[in-house]
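Next up: just one chain, as structure tokens, the form predicted alone.
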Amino acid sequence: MTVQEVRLCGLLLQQHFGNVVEKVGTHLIRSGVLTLRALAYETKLPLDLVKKSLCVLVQHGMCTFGAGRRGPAGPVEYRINCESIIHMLRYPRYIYTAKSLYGDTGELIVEEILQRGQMTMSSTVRTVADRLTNNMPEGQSMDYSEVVSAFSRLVETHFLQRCPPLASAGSSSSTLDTPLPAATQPTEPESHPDCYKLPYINLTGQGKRRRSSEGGEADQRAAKKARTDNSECGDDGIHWQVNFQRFHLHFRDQAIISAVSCKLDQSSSEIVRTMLRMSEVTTPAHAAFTQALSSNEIFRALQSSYNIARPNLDQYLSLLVDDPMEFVGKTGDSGGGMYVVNLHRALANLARATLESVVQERFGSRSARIFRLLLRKRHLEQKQVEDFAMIPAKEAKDMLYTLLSENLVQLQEIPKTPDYAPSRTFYLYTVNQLPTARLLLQHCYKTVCNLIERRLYETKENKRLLEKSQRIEAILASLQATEAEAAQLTEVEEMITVPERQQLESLRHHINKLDSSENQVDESIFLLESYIKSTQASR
């Protein structure tokens, strides 16, 4: 773990489950692997803290235990997953394309498994169901069955999973005696072959309305009820968790759909949208390649409002196998020709994209040039950067040796002699594409950091501002519920002075920005970590 990973998940800690969780999880990142009784003596905490916040961390996957060095008889120890962790900042990416799929319904289902970690089906059904039922007019009611069915999708398509047996997991000490590393991790779907099997739940009637006379009461009489609940519905201790795995999968489809119809056009993104979709659930995690597919069997399976005629198609898939960027390569001639999305291809070009766009935004559209220059031709001398950018010597010179102090570019010797004499060794440019984008990746790391930081320190400024706020929104939704006069209302909404109103905007704008900002380094990241990925897979 670098310096700026560790920063990073010790501030979605703080951001997510507050201070005590992110003084343990942090110090297990640090540490390694440590037991229950050494965790709370190392950190100074009451040792119920530290179990709570390992519960916390548990549910949520982020955390594995299992028999220690000493034996299934020893003491449990634990260990951090930093990668679930750093999940955690693409919580809202993950709501937003459940969203996009599968409307309100979906997106509610995935934002309450998140928030909650692990959920069993009807527990999820009957949330989801009361919170769309609060939000329709008086009158309306969200039936159960429609949220199943919303549910059956996603897990259908592997976008929620059950979570590990308990057996499996580890949870008990003295039946366990698997290795560590391998606790509590999510499992594949072919490790558990009821991974996605849907239990048959006994649940009917529709969601209820909570009153606005009901507050925290009614959350502690849902919470005594849900296990007596679950037995009944027939799921009990059947647990579903979020399969971010698959998520990425989504994400890395969808950027190279965007970038096949950026370089060709809409029909050809069209047509590698229907070979990623046709063998999205059947292709391996990180596989370099898609299964193939013969172009009578892509023909079929596209949408006829696409309006892509058969010879139109096969000009299509040989433009894309021609195409410099390799996203589609053809493997046979039978079934009209054979056809794989060449997926480690695909990232290692939007890749190269993000770091080529790093280095116009930081030094230039000339250093870019040169940059462009190293990646195709691998290896030149200064002269030869100087001739081929048509850059002038001293220029040419100044942006290799910027580059070269930002370890974007490498130096290397090559001599004619054992001596290393510089009369007599040639010194060669080159970029390496994977260390480049490391390097890179830890840069995102710590604008995310400082973003998350910014926006932290911008809350804390205007925190009485903010509470202000929100005390007069909430006797404002009190006043709107009992119906009450306009005179009141105007009166409730000037206990705001213009000047605070104005503050408020300045304040919500900055915040707004930053979030935009934080989405958009993640998804460089997610680029760069897949890239990294799929590299040290093929290998």
Contents of the next structure:
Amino acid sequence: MTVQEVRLCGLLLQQHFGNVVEKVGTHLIRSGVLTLRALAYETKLPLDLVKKSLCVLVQHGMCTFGAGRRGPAGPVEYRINCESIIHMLRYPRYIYTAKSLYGDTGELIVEEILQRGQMTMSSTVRTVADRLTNNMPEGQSMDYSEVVSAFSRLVETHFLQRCPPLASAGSSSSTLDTPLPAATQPTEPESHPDCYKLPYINLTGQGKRRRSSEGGEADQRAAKKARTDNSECGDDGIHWQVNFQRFHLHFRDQAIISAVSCKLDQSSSEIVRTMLRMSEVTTPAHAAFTQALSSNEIFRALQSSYNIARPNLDQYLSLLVDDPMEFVGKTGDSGGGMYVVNLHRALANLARATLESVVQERFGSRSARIFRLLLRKRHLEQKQVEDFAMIPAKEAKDMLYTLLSENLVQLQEIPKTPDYAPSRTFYLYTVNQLPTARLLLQHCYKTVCNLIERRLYETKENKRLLEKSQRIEAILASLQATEAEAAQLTEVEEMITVPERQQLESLRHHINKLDSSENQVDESIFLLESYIKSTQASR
Amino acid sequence: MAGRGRGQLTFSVEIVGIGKGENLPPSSVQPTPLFPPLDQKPVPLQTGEEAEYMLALKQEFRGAMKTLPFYIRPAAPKKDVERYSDKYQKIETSDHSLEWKPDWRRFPKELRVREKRPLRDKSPAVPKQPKQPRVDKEEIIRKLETLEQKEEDGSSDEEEGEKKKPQEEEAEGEEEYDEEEFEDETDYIMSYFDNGEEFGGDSDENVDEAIY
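Switch from the form predicted alone, shown above, to the form predicted together with its partner chain and output its structure.
Once more the chain from above appears, this time first in line as the rest of the complex follows.
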């Protein structure tokens, strides 16, 4: 794990789970694999807190445990999964995607499961129905069956999956401890045959509106009742988690479709969308290209609303194939032409566009020209760079050295003689896309860390002011509940002076800016990560 | 790669493009500044409904996670002196009904934290049993002592009665005053002792008895 990744994981754990979990998590990331006793000893935290933190991490799928190096008789060892911690940056995007595909119900289901890590179907349905009922006008309530149908649709399209079972789950009554699977080979959720099978539950009813007058008593009773009802619904022990990989495939498809629509036009992007949808189920996760589809099949699958006639379809397909971005490739002539979507090449092109735009925004358009030139021509000498880029020698030199010092461009030596004499060696400038993408990915992680730390700093600086405004809001709310006079309300509002109000406003503005910057950097992180993974898978 | 100075490079600088006697920028001897001046201004952030909705989702998610039981706060630091208000503050924080109960079949057994709740129904029954014989013993000891006191005081009662006759007014006044005082304010002490004699009056003689 790189330094920036560890720092980012620590900040994300602290934001969502508190300082204790952050300490435990970062220590475990740095040490690799540890037992419970070793972890408690090295972090110098009380054993109870360490146990609770590990429970929280295991619940959210960020920590895996298994039999250690001493075999099944030895102590259990724990290991952190850094990727799933970094996915926390992308949670808003997952929730938003669920909303756009399956409406408010889908959005709330995914949000609840992300907040709690794993949940059973019945508890999810109940919680979501209650939340929806609270937002509805008085007198209406959400029926459980609607939520169940939204849940089933999410499972059918593989956005939700069952949590992988443990080996020792079935034998809790045996006296000997059955061996847990070794910590080095976690069971893949997809290897379980019932991964996407919905359990049969008999759950009927409607969401309950939470009445504020009943207070905490009703909540306590409801919570206890929910727990005892779980086992009666027939899906005890079957927990569901979010399938991040499926969401990532969806984002990748979205990125390709929007790139095609930017480069060509709307109709071509619809054709590519149809091709991707047809090959959703048949293409494995990190495949380099989709299954071959014939032109006839594509025509049949095209929605009539797009209004694309048969000869137009063929023209569009040939345009897509001839495009230098190489999104679509032709693999044969049977059935009117066999076409595939080149996933790996599309991702590589998207990553390349990201790199080029970073150089352009950082160093100017002429440096970007040199960078693009080196990407295309691979190896060039100093003189050739000046000639091809049509930039005067001095400026080209300056720009090249800046890029070299930032490590975006590398120098390659090619000797003419075995003794590497300087006068008899070629020195060529070159850009390697994969290492440069990795470098930029680490820069992105560092950027997000800096954004989070700046946000924490701003919040800490203005803590007094924020607390004051919260207290005043609470006072106002209680006054309004008891229907006080307008004079009292204005008096309370005036407790915050005008310059303080301005300060609060600017603080809110800054924090919003920092948060949305994090979201935007996460988009670049996703593109670069997918490109790197796809390259590694295709090797 | 550059060696210790321009004169000691491993390759001829002409090839890389630096001519002879040309002015190179001075080599830097400090780390780069923390906030370097930007030549190009960054591109403005994306705005629009989608960006704002995701921003709201992010902030709500963060706020919600703080209220869930997964947010573990470190134990409060122990104060140097025990304060009276600690007794009342501690009860507010333990809200067991909203705590999260994981499915222990999916977790290793060693992570299970066994909590000792003093409010559980079963627990008072268990410690009562070992306490009861002790209580019985204490009661028996006390009863024996009071009986002893009664015997001794019973014998000295007659003596006191004779002694106090000359000191009727004062002693009785004192006794009455003492008794009344004790009856009014500290009534229960009289019934607690239950020996009918004055409180602490004859205690000079009975040094080996326990003084309550």
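Residue numbers count along the first chain shown, from 1. Fair warning: this is a prediction, and the values are worked out from it, not measured in the lab.
Where the chain switches from one rigid part to the other between these two forms, the hinge residue selected from 403, 380, 327, 449 is 449.
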